[in-house]
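Next up is one chain by itself, shown in structure tokens, the form predicted on its own.
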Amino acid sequence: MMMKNILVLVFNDLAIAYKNKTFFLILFIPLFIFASLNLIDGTNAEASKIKIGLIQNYAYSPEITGSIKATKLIEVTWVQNEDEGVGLLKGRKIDGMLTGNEKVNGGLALLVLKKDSLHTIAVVRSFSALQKAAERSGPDWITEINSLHEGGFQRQTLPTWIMMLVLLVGFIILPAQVAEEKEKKLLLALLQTPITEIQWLIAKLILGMSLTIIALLFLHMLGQFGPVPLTDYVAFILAGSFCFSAYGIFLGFLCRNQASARTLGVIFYLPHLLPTAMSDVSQKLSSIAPFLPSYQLYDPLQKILLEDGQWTNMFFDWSYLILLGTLLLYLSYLMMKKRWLM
């Protein structure tokens, strides 16, 4: 009889968590990470080749040249100047561009990206090969390396602790406050009190930016990430929290439940989260980051943060989020008229 009772509540416990949609949330997150994993590049050879930008003007060594040519593993880029070879480089396009370096007779300069990156170990572990090939002894062809993104450790991942806490009041938080009013019926009270659709909409619009602005004031208070271009720094802020708290609303309007809302949440963090976090280290999810909400507020936050960009030069990105918040906005209000799912 013991067993039969507990058979009962498991097989209960297991019918509850179907209908809350627990069972696509266990089965999205390994498939996820599986087609996550296969997006990524391999180590097959042409996966594993290293993009560096040769300026066309400049007179390389014939060793260096003769080295590049002979190896499959380098794939040169030829670029009219310096400029043209930044603007390659900030695209993703090279792992990095070889310049004259001034205080060294003979010297080249890599200029990366990032200094402490996957991609300029690879180039310098590259070159380093190639020197020993050509030449037992010697001084190094690279002398320096000169990096677009400015700043230490810290700095450099503030754009993705960023991004992670958008998504995570945008996806995480707010759709299960709206599902749960909406499953305790607060809502359909709520609006039969002079509050209107429109008045409900605003507020959790505002609750959900504060939540993100106060969370990003305490990742400031904690961190040592120093001094930021306030101007652009907070206009993408705010259209970035405007949007994803738009964003969260909407979705918690499509959700029954809680339980429900919690793993669409999941379902829709993820894949706004890792490509475009990992964009900088994968070619290919480089290529797919960019079509995602997600990275229109991540790409802004490393050109402002990192290369001392402006908030004027990417109005593109900025009314994307804007644009987008908006729409998801108002589909929340066509939602609300109809009383979906209340």
Given for the second form:
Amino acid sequence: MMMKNILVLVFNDLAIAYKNKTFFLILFIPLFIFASLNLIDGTNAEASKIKIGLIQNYAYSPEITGSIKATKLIEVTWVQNEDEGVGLLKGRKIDGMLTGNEKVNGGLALLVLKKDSLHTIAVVRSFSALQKAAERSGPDWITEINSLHEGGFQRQTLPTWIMMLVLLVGFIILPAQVAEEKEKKLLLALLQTPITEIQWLIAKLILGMSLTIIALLFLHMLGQFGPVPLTDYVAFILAGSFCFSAYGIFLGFLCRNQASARTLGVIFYLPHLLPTAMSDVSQKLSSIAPFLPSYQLYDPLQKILLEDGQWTNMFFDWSYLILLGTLLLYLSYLMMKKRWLM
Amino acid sequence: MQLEIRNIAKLYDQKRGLKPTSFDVDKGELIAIVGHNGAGKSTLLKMLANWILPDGGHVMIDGIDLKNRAAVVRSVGFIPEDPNLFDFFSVAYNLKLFALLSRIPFLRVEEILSEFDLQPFRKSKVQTLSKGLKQRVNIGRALLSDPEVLILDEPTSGLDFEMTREIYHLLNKMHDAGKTIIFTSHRPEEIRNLATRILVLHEGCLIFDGSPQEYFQSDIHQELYS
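Form predicted on its own already given; the form predicted in complex with the partner chain follows:
And the full complex, kicking off with our chain again.
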């Protein structure tokens, strides 16, 4: 009898898990991991081909150019000048660029996006192996490594933390709160006062944006991220928090209860966070990530915080975030008017 | 006539719900809507309260279409079967929040707290109150804006004898004050003691509209409660 009761309860719990969409989460996460692993460029970054930019007018030593041509591990892209190489590097078209090192006669400086990355390690190791094969001994070919991204490790990871917080508020906190107000009929109670649907939506939007800004202020108080270009930074933080708060409200309206909203939130959170955050270490992901709204926040933040980028040069990304947020807010408004799942 | 309900309908899955229904309500009436579960009682009330949108038909309150929510929002107070309050906040907070949103002075909150004997509980979190007390807060909240029409969905459901009597007392008091009241009920004694008019819904159709005397002498009552 006891076993029967336990079995009945287990089946009931499974039915609840199915009803509140927890099952989708259980199936989704392994599927997402599988897809992500297939999208990342192999498990061993060292084994993949390295793309190096060389400047056409620079006189590289014949040993170096000869060794590079002889190996299949390195793919060379010739660039007109350093600016063109920097452009390719920012666009993740090459892994690094070799220029002259003014400090060491005959030495080369390697310019990379990030110093502490798998790509940089792979480039240095490949050149070290080439040098060993060509010369056996002698001074290192690469005598300096310069990073395009400025600042220390904390600052370099700041765009990832920001995105994590913005998406957390947007995909986890807000949908659950909206769904709770629907589930407990509190939203309907509020709509029995003279407030309008738009006022309620704007209040929720302000809540989401405020939570994000408080979290970011706290993050800046605790971390040592250095000074930020305030106007450009604030412009994107506001646009990002607006877009993902609107996204969260929209997700909340798609769900009847809190449990469903949390599940749906995680289902949206991971695919927006991980491919974008991992786009720096994978060329495949860097070609997929731009299709995600989260990348339109992450990439400009990287440029503003690490590459001295300016808001005015990223107007497309900014407009994209604002337009997407406005569209989602409008859809939420329509669902609210129709008393969708209330 | 205060309420004009014309061909109002809402069907779920093409079966359950309310089929096109029409009736009028005069000012000061105390109407009981009765019927089996699933007869469409709550659906009707929720449409009158603007909680759900009808598939067709219209409702006019004092000549204004219910669709014009802003114009009629203060005219109708709806009290659902399950109190929908912010559980984690106090009684006073809940009332003050709705007073603020409805642009009603806090003095009215104090009046409601006293009128409904809620002063001792003003600082208590709603989640710590009994269902009867929560319902009292809910009715108090609905009366903040002093609406002309009060709609209650099974107001005494799940309440003990004492609390039920209190609710009857409140309804009578509001009726004496000239309010129009529409409520649903399954309790014959409640209908007999309170209602001035009875509407019976059966499978989404209005099958009876008359006085309590007519209702209790009719076969419909026998069939409903046999």
